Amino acid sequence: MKDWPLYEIFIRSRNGLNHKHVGSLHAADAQMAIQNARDVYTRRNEGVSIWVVESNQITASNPDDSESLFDPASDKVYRHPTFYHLPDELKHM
């Protein structure tokens, strides 16, 4: 078992919602990871969909690089909803 890869588990609790990371587990392959994730993370019918991803396949940005990575978005104010004026008649936007 110690040679089995680590899988990250994502569950979608209802149709229309996003998958959310719920934890990790070791499994021999992806199919086993799905079965084990079902048993461990959806015991009370909490999910409608399960994603499993081998942990070594995930590439993440470095938090130390966040300023240079996300700073270019700051100068594009048109991407923020505060840039647009909505008429008072428009509700629930």
The other form holds:
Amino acid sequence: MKDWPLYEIFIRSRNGLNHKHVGSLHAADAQMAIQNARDVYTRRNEGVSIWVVESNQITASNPDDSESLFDPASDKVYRHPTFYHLPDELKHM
Amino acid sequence: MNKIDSLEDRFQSRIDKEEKIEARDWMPDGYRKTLIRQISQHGHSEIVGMLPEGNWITRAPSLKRKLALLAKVQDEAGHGLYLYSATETLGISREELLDQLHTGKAKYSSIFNYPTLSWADIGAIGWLVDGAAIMNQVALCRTSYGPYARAMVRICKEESFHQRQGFDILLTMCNGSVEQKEMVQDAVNRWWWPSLMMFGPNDSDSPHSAQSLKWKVKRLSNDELRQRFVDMTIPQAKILGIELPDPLLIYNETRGHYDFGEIDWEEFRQVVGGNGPCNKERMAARIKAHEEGSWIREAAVAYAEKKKNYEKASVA
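Would you mind giving the form predicted in complex with its partner chain, to go alongside the form predicted on its own above?
After this comes the whole thing, all chains and molecules, with the earlier chain placed first.
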């Protein structure tokens, strides 16, 4: 039998918040993935909206590239407000 | 130092720093295999664990009890799915996982090979079996493999109602007639020792434990978890007003823990080895459900394909 594809499931827990990845499940198509996600991930009012994406549609960064991707940000302290010293008499900025 | 050593050293130092390992990260083959075995076994236990309780859904004593039991069994199906999905991130397919269960290559918790003889058994399962499972699962929320840890957090959140509904069943029966209280005592007599076996062999007889603890796949040893469970359960038994079937269960002032009697490890080995009271029945029911459901899986695929073709045609 042909395997049901894997879908990644994203749930918005309430309006005003972003959708968050919660896990994955198999379904014959996207509509069924939404129905299954309803039953598997929102049995206790965990969500108000569901996104499903077929797992093979996701392109992920390679963990081996982590250094070249993310390390350059770590020595750029001037991107943070705490880098800048303000005179004591200045109370708010 | 060769390349393999340095990769493994780097991996271990990440573990030592409490970093979580994610699906695409490098990991030793043994770590991957251990996880596949442990998480799938855990998932299979959730799935097979529905069977002894399913036995009582149609015979629950009230609509309230029936709804609660249905919700609990539905949770267990969900927990099985979380765990299967977590296992699949390690590179094994759902089909292989189910195949391993159905051929007996993969194990599931031995506790589900005992029969549920009366309604009190449903209470005892919730109280003792889920209580023991929670003890184990709370510790696993800190396991080193990210997808497993996240599944555990979700499961623990949902699971606490399971234990309470079990205790509530028993408390109601203990406050009922003499016969009802006797049913509770009988159920607890039968479920107590198998529940202690759920934590697995003694640390001294558990060959994989040391490595699993080093990799932080397990966070506490079998004996530590078992002791915690015993200590936690005794005050609850007092509230129910029932006896736990172990004359050696005595508080040890020096250790600050309850001592308890020797587990019948021969029984454990027999049940794990396929010779428990219900092993054959459970597997037969599981395989039957899978096979008799195959038409619906095929129909869903056929329907999805038909719909896709229809959409294509209407666009053209």
